[in-house]
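Just the one chain here, the form predicted alone, laid out as structure tokens.
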Amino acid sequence: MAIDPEKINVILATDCGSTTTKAILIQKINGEYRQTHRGEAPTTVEAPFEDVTMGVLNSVTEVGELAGRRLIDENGKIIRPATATEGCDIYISTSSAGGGLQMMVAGVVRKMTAESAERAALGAGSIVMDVICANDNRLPHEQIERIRQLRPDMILLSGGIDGGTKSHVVELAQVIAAANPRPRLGSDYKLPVIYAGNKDAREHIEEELAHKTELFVVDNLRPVLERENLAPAREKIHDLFMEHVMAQAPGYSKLMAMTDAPIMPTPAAVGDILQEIARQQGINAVAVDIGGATTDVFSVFDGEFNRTVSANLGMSYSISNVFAEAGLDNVMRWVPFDMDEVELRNSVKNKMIRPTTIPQDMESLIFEQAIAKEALRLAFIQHKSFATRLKGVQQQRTIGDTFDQSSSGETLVNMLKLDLLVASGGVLSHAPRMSQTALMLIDAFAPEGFTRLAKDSIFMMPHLGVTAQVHPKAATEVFEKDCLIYLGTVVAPTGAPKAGKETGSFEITFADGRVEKGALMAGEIKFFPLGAGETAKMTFSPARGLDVGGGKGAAVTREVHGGTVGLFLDGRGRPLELPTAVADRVRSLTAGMTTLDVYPASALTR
């Protein structure tokens, strides 16, 4: 039944981790609504206890006591509607349990149909575990040995436009049957099978597909090259993830039972909530996670969302091929001092036996930051190369677009237009100075012009990302006043600066009418305090051939936002390039992580 949102007061909302369920309450106080306590506990969903609820209340209960509110009654049921001591109105849940939501996809073209299969499942939430398609240089045996291997909870099948050749579609659902996948839980039921293809090749896939999988069809992801519709199949994975895949997991089926919405995979919800931000306040958003295995990318520019998952870079289990794929340089470009070489691999390998284990002194901390800045940075390349307009698309071009450089396939993530960076993950939520947080971002993403930066207090995103389906208000008061920490503003200007010269001049005006004014250096950091909650009004004069956002060597003001950490003027350009020799490295390392307070000083000097 449907609850009047004028009279939801109290929210109880889980995220049911593969680790740790954690559970938050949000209480309407004074006509705002406000997250006002926490609760944690660990995940049950694997053996001995196989019932994913019984963390789920352990961790309810830890909030109730926190918040002096009876939430469960001594039945073991949620308490609802809420009273003025206990119970909740509405209580709704994620879920990235039990290594989440596994798909594989396929379509017939890789940079086309099978590309827009990949967005469309990421989007939804899920870890793509492979790419199936015609032109992927796999032989059909080991393209059906794979499938078998992998055991995906569902597989996203496109290809064709509508109207076109059904032949390859046809030959992959060929692959696909003979392959007689079996899902990776629950052994007595069939593998579910989205459709999302060539309208006129539905008749024959249902004869390849129908007797030996769940098939579902849907509308075609891509019915013509120029455009993607990728909502009803993402629209059918969330559907299928609580009817097939969530009710196979242990104690799901009683989960399912106690919310009062959808449980959402967690990714989607921290998908859903940034997309919600940026259609509200009209910005370009992106978002990371960065975890022990793997880093997830979000973004919206431009109204376009996109999720990617490095499977490889995070800084526990996959900490090694972190440091493999980035090499030993890159990583030690970021750390102002020598260290030994092979100190540095053991302590990398013990990292990766040991995930749970953090840095017990300075010189482990400035290293596992420097790993963390490589795997941002590597993250975000991948993510930057899949955010593309469409590939394959054929545009028609006049004599006015001569000059006109953007073409199929090009990236979407424009750093001058991005207005806000999001941090999650322990490695940035848990560093032991704000400015750290800060200076990881800035290093491994690079903004560009004027870029608010935020870390998410405590990964509440995905709780807010479902509390956007029930209630958005909600959601959104939460996100902005409790969700986010401001760290506050970075100023960059593009280009590559010549050394000994000003990237610009600036003009800053605060709110007690101070004034500053100077020229920022190549390879400088400026720092201005600016507190949480204040803003300034900046003026910044390119120099020549560099831009802040209006064009090469023009003139922007803009209102600045502080933070907890303040106001930062880079001008190292971009894209960032930090001196080769040695010797000007480590100066200009410790002078920017100085001028920003990162470490103490007496971890500079070695």
Given for the second form:
Amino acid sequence: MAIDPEKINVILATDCGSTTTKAILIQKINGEYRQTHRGEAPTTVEAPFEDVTMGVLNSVTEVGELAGRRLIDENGKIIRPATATEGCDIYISTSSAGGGLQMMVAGVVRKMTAESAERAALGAGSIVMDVICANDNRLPHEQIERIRQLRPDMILLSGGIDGGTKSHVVELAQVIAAANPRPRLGSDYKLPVIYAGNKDAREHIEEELAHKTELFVVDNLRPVLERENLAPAREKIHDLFMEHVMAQAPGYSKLMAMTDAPIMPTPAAVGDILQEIARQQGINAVAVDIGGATTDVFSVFDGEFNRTVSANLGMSYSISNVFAEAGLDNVMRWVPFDMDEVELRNSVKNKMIRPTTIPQDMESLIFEQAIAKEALRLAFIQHKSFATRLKGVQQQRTIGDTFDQSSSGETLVNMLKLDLLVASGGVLSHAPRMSQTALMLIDAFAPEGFTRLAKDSIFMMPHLGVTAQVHPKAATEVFEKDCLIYLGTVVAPTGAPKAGKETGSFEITFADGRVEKGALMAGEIKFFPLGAGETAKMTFSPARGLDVGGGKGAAVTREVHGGTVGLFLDGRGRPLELPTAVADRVRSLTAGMTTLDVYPASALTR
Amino acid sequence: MAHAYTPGLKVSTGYLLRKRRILPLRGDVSVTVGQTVLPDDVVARTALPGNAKLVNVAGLLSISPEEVKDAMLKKPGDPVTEGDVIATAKSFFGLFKSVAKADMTGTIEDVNAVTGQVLLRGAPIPVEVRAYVRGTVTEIVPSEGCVVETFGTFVQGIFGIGGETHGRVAMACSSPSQHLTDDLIKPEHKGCVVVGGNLVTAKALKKAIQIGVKAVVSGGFHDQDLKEFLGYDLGVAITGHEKLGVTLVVTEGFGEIDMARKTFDLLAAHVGEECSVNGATQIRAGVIRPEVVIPAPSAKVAATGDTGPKPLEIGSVIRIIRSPYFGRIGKVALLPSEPTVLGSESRARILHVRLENDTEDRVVPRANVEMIED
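Can I get the form predicted together with the partner chain as well, since the one above is the form predicted alone?
Following is the full complex, with the preceding chain placed first.
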């Protein structure tokens, strides 16, 4: 629906999450768009309330009550257009209810077309349940059995460059046809399959799949080895998400009729807004959303966007899996005191089986935040290994590249070039102290060089992503003014500092002319108050072998931004190394936490 | 706004339970409305398409994929037995004959001229859905299954492992605060659903498997023992598929926790009676909890089905489900509406509770309690 953006004064946006539906109101105030009110209600996609619009209307009602603005009429319809006291001009929504969009992807070679297909699916906001490929070390009957078990919402099939070999991709189509897969939702319709592979194989793919599945053919997502063309596959995934998957979910046909723009999968909306901001500000950014079941990581480096979903890393449903994957020692290295293993294991499982509980005492909070650091760390490792340059591409090298060791498949995530790290999700957004959020980000992501830290104030990035589809100006204004809470900046030299030695020297000139100078010792964390909206000029001269972005040993001068916490100097080295001896580790943790005022002193001296 | 507390697990007598017994694919329903069924009765059956295997005929015969169709001795739809020759080709001026054989019994489904592969489909795999509980069929879902209704006692657990089973109720512990150790599992418990107290040990579960116990119900269980028993560290709470030889239902949580007195007494009141147990647990959207069902078809119905969660009120009986008072039971004394700062410095809505055997009220976040429902 074409709406003149100039005439839009009130925007209503909802995000139907798996447990909660969140509504926000954006209003034009004195010529600029601001997020004004927020409401929430339980998502209603399960018995006895199998209609998502009930939760939507409940959350909108709450926003309306808080705003003193009637948004729903007596017939349960959202009032449009807005008047001075009623309604909104547009209503838009994202959704991850019912488990979001769950896909399988298939490609011929794991590190090449299959990975491109996975990138397309993840970028479109889906959870990739499995990747089937010719070289995944599974026999065809094992692949067939796997497809049958998983019952995805749709399958993306790719393989072969245009004009290349056909047989491998047709073999994959045979495997899919043999599995004769049933979709997860609804037993009466055929499973959508998108073919985005070698165009010369289309006819054969149709022969195999057209009668057993709902087959859609789009342009090859890897037409030549050196280039990806993910947009056609992503767009088709979005279309099918609306037409097939959402239409099967309870109440979604009603919701689709209510919205003024297509419903987007929640993660796709978050990805869109992050890309928009990175583009506008010309920065490299990473955002993370840690939920109860999954952790999503989004990155934009040099304009290239990547998203990964760590399906079983989360803080409630998946907390036990974080513990199992990270291991007890890795979790405990963030806890500044000893805890009994049997008791710890039981407490993790009890959180898993009763996921809505919250830490009542400080010990539980410290332990939960320690697990969060590991969930984030593991999710970021997965992201870095996935967000890579195209693999399998032969590179032409000149004599000038002799000492450049970069190769195909190298990660795009260069922490020394990261400008902004954004946190969202309950454990990060609702941490009682902002310094806790900052320390979770620093410990888990180990930013290098100069990095600004921020958090999504009320997790409105999904709403802003979908708003960007219809009104980019409103979305970016709200993102800057109301969405992000800047925590401050962290400066961390990369490399292995020598114990007891300096990692470098610093000089900070504050706006009032005050100057702080000193040395940052190995293992030390220093903190300087620098408020939101304030800046300072800082020069960091790293010790030999260490780097803050200017090269090893080279001094860097930058303007650093403050925030609700301030300016951190982290001398623990990168990769982050904590002392191995328990007493040393506890001493070092306690010192850092005390400096940053992360927990009350009484909690650290038990 | 949502109720800021967890509705408790059901522990009820005189309960009307409706169980949907549905096939994974469309099939045939073998019962009629009004029919009385026993746990092992088949109520619906279907056949899944058989297993599939791809035979690389082009490779086996050293011919090009386009030549495979001509080399085939069987065509799509033809039945084959394992070892049957399905295609042949002559090579080296006709001196040698290569053959491709079926490596499974089934039918030829597809011959592909691009890949040179032949798809073999095995015999359909029968799938049966059983009644699971003793009761009456009250509704038929055409081509999918039915609803079995039963009256009786219903106990929901918090976590379980192992699938559906049934047996007679037997008490192995004399109090809800007693450990269920291996020496308390006796030969006479064979085929029974054995009820313990505050903790079952991994050793006791292993003994239960040896004896042939169908299921164990316990208040608590150590995660360390779960890891030992399963042989792996359970990451995500999706269970029920384990084939360990016994089903486990934990009623309260992980650790040493007394089984709720009401649960223990209810189970004790039905010693010797037939009950159905399912350990399947899914803690995700669409949560599934383990359960114990003791049908009593002749009993009067005091309560029926789900009536939705009751509101939390002063006087409501609750269980605390997180430290520092984990597992304790008490009555709500006060429900202040304003959020309060907790010991963790988080702001949350709280309640005041008078715990059993306590003399003062304690403050607990509403998110950390569950109702003990009737």
